[in-house]
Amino acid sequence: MTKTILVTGGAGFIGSHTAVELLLRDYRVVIADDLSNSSAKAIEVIKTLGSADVSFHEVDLTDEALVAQLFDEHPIEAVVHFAGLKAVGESVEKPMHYYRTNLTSTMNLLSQMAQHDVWDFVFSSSATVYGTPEQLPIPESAPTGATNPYGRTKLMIEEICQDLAAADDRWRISLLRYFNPVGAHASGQLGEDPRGIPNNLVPFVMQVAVGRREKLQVFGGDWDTPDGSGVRDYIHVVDLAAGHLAALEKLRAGCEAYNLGTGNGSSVLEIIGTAERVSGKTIPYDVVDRRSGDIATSLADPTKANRELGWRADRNLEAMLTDAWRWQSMNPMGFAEN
């Protein structure tokens, strides 16, 4: 019998990247999102590229009445929770914000998983649990240690996790720890849509590639790194999305983190030039000081999901920043004129 899976946040850039291919493998979906940060518009079109019809419910899940609600109508039977402020600098100005939503929101889904009795969890996190790395790549091994709240609110969920297996063994939780997630979906009708200022630096790149904005900061000339600008792994999102798939397919009893990133790092500056290339477009930048509390290098050391989930990113930096661009070009203005 096919599986019905909630998807939290699935109207996000990577909930519905991963809604669409979980629909492509014939589970059924349940969307609840809040569209704080995201496009009710980006639900239709996930109808289309999925072929198949979801369940969309416009949800704050802080309110733990309305999460009952959605394991009462639906059959769930395991969650893949994306739903979550995600701003690092938004974070720093509004700790309690971020503490209140981030953690009462998925305090409120395990508790209801719990009572109706749903074990299986695939939660959204984040390379910013490891803070300031003390060896790279970076195996899932490492010493954690965020250093902004967002990234803490990361790692207290996943503590929240750890501890909810270790007392009930019924639990099967998969911890996933993205690295730089870019790229769209091949058809250009799905990509990143940020509200307002984008806080990435690709969804950056390609609205100075478009015309939106005049040009881009690069924050720090001065790294110790092969040209002075920041190194990052990035995975295109539809690599980040196969891996979502892979750990729900994968879980096992306990708690387990994987990091999903490709191993390989690029520079700010290889970004900028490679989205010249596949634009064809002009991108002009200023070098600023650097920011508090950035890094100069950030790899995935992915081994333990290539072993244990069977999944590995294959698509290289030109392909993500090509279908970024598809997506912009078609989009200029994001889901905002569609």
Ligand code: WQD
Given for the second form:
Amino acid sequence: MTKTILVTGGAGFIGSHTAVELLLRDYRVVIADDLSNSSAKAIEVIKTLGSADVSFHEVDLTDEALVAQLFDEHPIEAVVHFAGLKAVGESVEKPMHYYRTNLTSTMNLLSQMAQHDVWDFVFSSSATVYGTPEQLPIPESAPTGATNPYGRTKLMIEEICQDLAAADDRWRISLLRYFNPVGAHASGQLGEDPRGIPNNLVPFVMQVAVGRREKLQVFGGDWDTPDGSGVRDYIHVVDLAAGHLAALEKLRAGCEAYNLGTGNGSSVLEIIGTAERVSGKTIPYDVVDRRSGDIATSLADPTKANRELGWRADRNLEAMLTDAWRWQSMNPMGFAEN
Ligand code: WQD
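Having gone through the form predicted alone, I am curious about the other one (the form predicted together with the named molecule); can you provide its structure?
Full complex below, order starting with the chain above.
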């Protein structure tokens, strides 16, 4: 019997790549997305790449009646929850918008799941829950302590999930803490398409390479890192999607957190150099002051996911940026509606 999976935020960057992998694994996929930071064009691409149909609902998950309707209309057996606001800087300016959106939508989902006897939940969490790490690489047992409202919504949702699982052993929950997702589907038809000026490094670099932006600002050249620029654990979005399928298929009673990263760090200057090599373009940049809230290094210890989920990220930085460049060069304006 083909399982039906509800993918919230399934028109977005990680959600769309995960939806494709679910279709290829013969799941039936229902996508709920409010398209506030994504394009309906991604839905058509998902159907093509996944060689299967998808039920798409443009819906605001903060409206519980609409969430109930999803469960009434489809035999949903598990939920992979990506939908949510995710810009760190914006969350500092508009904390209530972030708490109301991210927390209400998730509580609506979890309530309706229980009311419809659905207990399998994979949550899109983030390494940002670790705040400023005390040890590197970062294990799941590291202390958590988000340093911005966005990160705090992720942490609060993790704690809500822990409490639900402690109260009722029918819940089977995986909290997936992403490090830095980058890259694109190898076809070049699906990729990262942020609205407005990209907050994140790789989409900004790719927009400079394709000529949409003049110059990159490197936030700090005096970090305690080998070349002075920030180091992060970049992970290919298709590896990340595979991590969601592994988590879904290995769900067991309770609530477990897993780091989805490679365990390898790359600096901003390394990203620039690799992007120039794979694109054949020059990426002009200025080294400027540090961005508030940034940390020097973030690096995953992915051994728990390797061991318990039987999952490992195996695409290297070259592959990540080669695929990111193919998407950007084939779609200079992304899905064009932005
Ligand atoms: C990476 C590196 C910057 C932009 C954020 C969120 C995190 C998650 C992933 C949602 C850092 C430097 C960046 C630029 C730069 N998002 N940089 N110039 O900050 O590690 O993580 O995105 O879950 O929650 O915090 O990613 O891509 O913004 O930055 O020099 O224009 O690139 O200083 O060292 P980050 P990032």
